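Encoded as C-alpha cells, the following chain is the form predicted on its own, with no partner shown.
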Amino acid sequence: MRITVCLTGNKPEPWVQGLQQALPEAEVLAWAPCQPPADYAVVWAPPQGFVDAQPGLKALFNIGAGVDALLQLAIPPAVRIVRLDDAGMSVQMAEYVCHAVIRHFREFDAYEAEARAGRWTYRAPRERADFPVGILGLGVLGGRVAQAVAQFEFPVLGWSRSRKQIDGVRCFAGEARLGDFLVGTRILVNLLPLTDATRGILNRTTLSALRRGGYLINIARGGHLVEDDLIPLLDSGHLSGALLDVFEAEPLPAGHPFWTHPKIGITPHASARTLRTESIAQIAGKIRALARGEEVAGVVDPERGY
C-alpha cells in the first residue's frame, strides 16, 4: 500500500512521519513529480497535476472540513473524496462562536473601549431572549456549535437543507423555511459548506431579514458572503456588527474596507485549525477500513458538494 501526501502551503514531513507510524505496513511519501502513483492520498489544495499523476488512486483524504477547493479539480468518479469528520475542529469552533456570542451580548467590546479611555461605566443588562442565535448548517460542526451555545441559555435556531433534530435547538429545513429561520434570528452564525447553492447566501436580502440590530459571525467560507452588501447594512444600523474569520481573498488584501470598519472584527481563518495527531489517527483508521472493503464516514457526494 502506497500513500502520498500533498499539502500546498503546509510542510508534508510531519504528516508523512505520523502516517508512517500509524500505518507501518504502508509506504508513505511526500509527493514529488515522477513519483510512483499511490493507492491513497492525503491532501490540501493539491494541483490538478497531482491528481492526473495518480491513475490508480482509490481515495483522497482532505485534511480540512471544507472540500470546495478540491471539487474544482477534475477528479475521476471512481476516486472517493473523504473529509475529516471532526478531528478536534468542532470544539474549537464551539469555543470561537460562544466567545463571540457572549462578547457581543455582554457588550465586552464597549467595556474595553471605555476602559482604554479611562472611563468607569456600566451598561444595562440585556435579555437573552432578545438575542436568538441562528446556526446556518447543522452538520457535525454546526450541530456541536448549536449545542454549545444552547448551554448558555440563548434561544437557538438551526437551518439545514435536510431535516435535523437537536436537543435545545429549534430546527428548520429546506429552502421554504429559510426565511422563517432568518426572521427569528438576531445573531447569525454561518457554518454551511460552500457549494453552488450556498455561494453568496449571505447577501443584502438574507441579512436584511435578520432582526434589526443583527450580528453576523462567518466561520465557513468567504464565498458565502457578498462582501459589497455587508457595509451598507452595518452603516444603516440594521446590522450592529460582524465577526469575520473567512474571506473571498485570503489573506485579506491591504486596503480592504473590512480592515478599518469600526463594526467589523477580523480573525485570520483561525476559528478552527486542523489538529494533526487526531487527523492522522482518523485517516489511518479509514484507510485500513477501505483496504478491508468497508464503508467509512465522511465520503463526499460531489453532486451535493459535501
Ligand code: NAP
Contents of the next structure:
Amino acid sequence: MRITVCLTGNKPEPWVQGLQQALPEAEVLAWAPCQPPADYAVVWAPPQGFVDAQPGLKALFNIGAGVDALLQLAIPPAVRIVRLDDAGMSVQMAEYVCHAVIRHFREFDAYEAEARAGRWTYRAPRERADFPVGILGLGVLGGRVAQAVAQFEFPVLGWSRSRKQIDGVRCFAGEARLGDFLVGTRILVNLLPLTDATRGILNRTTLSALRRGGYLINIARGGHLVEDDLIPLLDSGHLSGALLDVFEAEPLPAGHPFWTHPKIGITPHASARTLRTESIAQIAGKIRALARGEEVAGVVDPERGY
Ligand code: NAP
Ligand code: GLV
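Since the structure above is the form predicted on its own, I would like to see how the form predicted in complex with the ligand looks, so please show that one next.
Full complex below, order starting with the chain above.
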C-alpha cells in the first residue's frame, strides 16, 4: 500500500514520519512529480495536477474538517473524500465559543478598560435569559459547542439541515425555520460548512433578524459573511460586536476595515487547529479500515458539498 502526502503551505515531513510510524506496513512518501501513483493521499489544498497524477487513488484524506477548497477540484467520483472528524477540534471550538460568549455577556472588555484607567466600578448584572445563543450547524463541531454553551445555562438554539435532538438545545431544521431561529437568537455562532446553499448566509437580512444588540461569532468560513454588510449593522448599533476567525481573503489584507473597527475582534483562523497526532491516528485507523473493506465515518458527499 502506498500513501502520498501533499500539504500546500505545510511541511509534509512530520506527517510522513507520523503516518509511517502508524502504518509500518505501508510506504509513505511526500508527494513529488513523477512519483508512482498512490492508493491513499493525505492532503491540504492540493493542486489539480496532484489529483490527476493519482489514477489508482481509493481515498483522499483532508487534514481539515472543511472541504470547500478541495471540492473545487475535479476529483473522480470513485475516490472517497474523507474529512477530519473532530480529531481534537470540537473541544477547541467549545473553548473558543464559551470564552467569547462569556466575555461578551459578562462585559469583561469593559471591566478591563476600567481597570486600565484605575477605576473600581461595577456594572449591573445582566439576565442570562436575554442572551440566547444560536448555533448555525449542529454537526461534529456545532453539536459539541451547543452542549458546552448550554452548560453555562444560556438559552441555546441550533439550526441544521436535518432535525436534531440535543438536551438543552432548541433545534430548528431547514431553510423554512431559519427565520424563527434567527429572531430567537442574540449571540449568533456560525459553524456551517461553506456550500452553494450557505455562501453569504450571514448578510444584512439574516443579521438584521437577530435581536437588537446581537453579537456575531464567525468561526466557519469567510465566504459565509457578506463582509460589506457587517460594519453598517455594527455602526447602527443593531449588532453590538463581532468576533471573526475567518475571512474572504486570508491572511486578512493590511488596511482592511475589520482590523481597526472598535467592535470587531479578530483571530487568525485559529479557533480550532488541526492537531497532528490526533489526526494521524484517525487517518491511519481509517486507511486500515478501508483496506479491510469496511466503511468509515466522515466521508464527504460531493453533491451536498460537505
Ligand atoms: P459537519 O459535521 O459536516 O456539520 C455541518 C453542520 O451544518 C450539520 O449539522 C449540517 O446539517 C449543517 N448544514 C450544512 N448545510 C446546511 C444547510 N444548507 N442548512 C442548514 N444546515 C446545514 O461539519 P463540522 O465538522 O461541524 O465543521 C463545520 C465547519 O467548520 C467546517 O465545514 C469548516 O468550514 C469549519 N471549521 C473551521 C475551523 C476554523 O479553525 N475556523 C476549523 C474546523 C472547521 P445536517 O446535520 O442536517 O447534515
Ligand atoms: C479548518 O478551517 C478546517 O476546516 O479544519
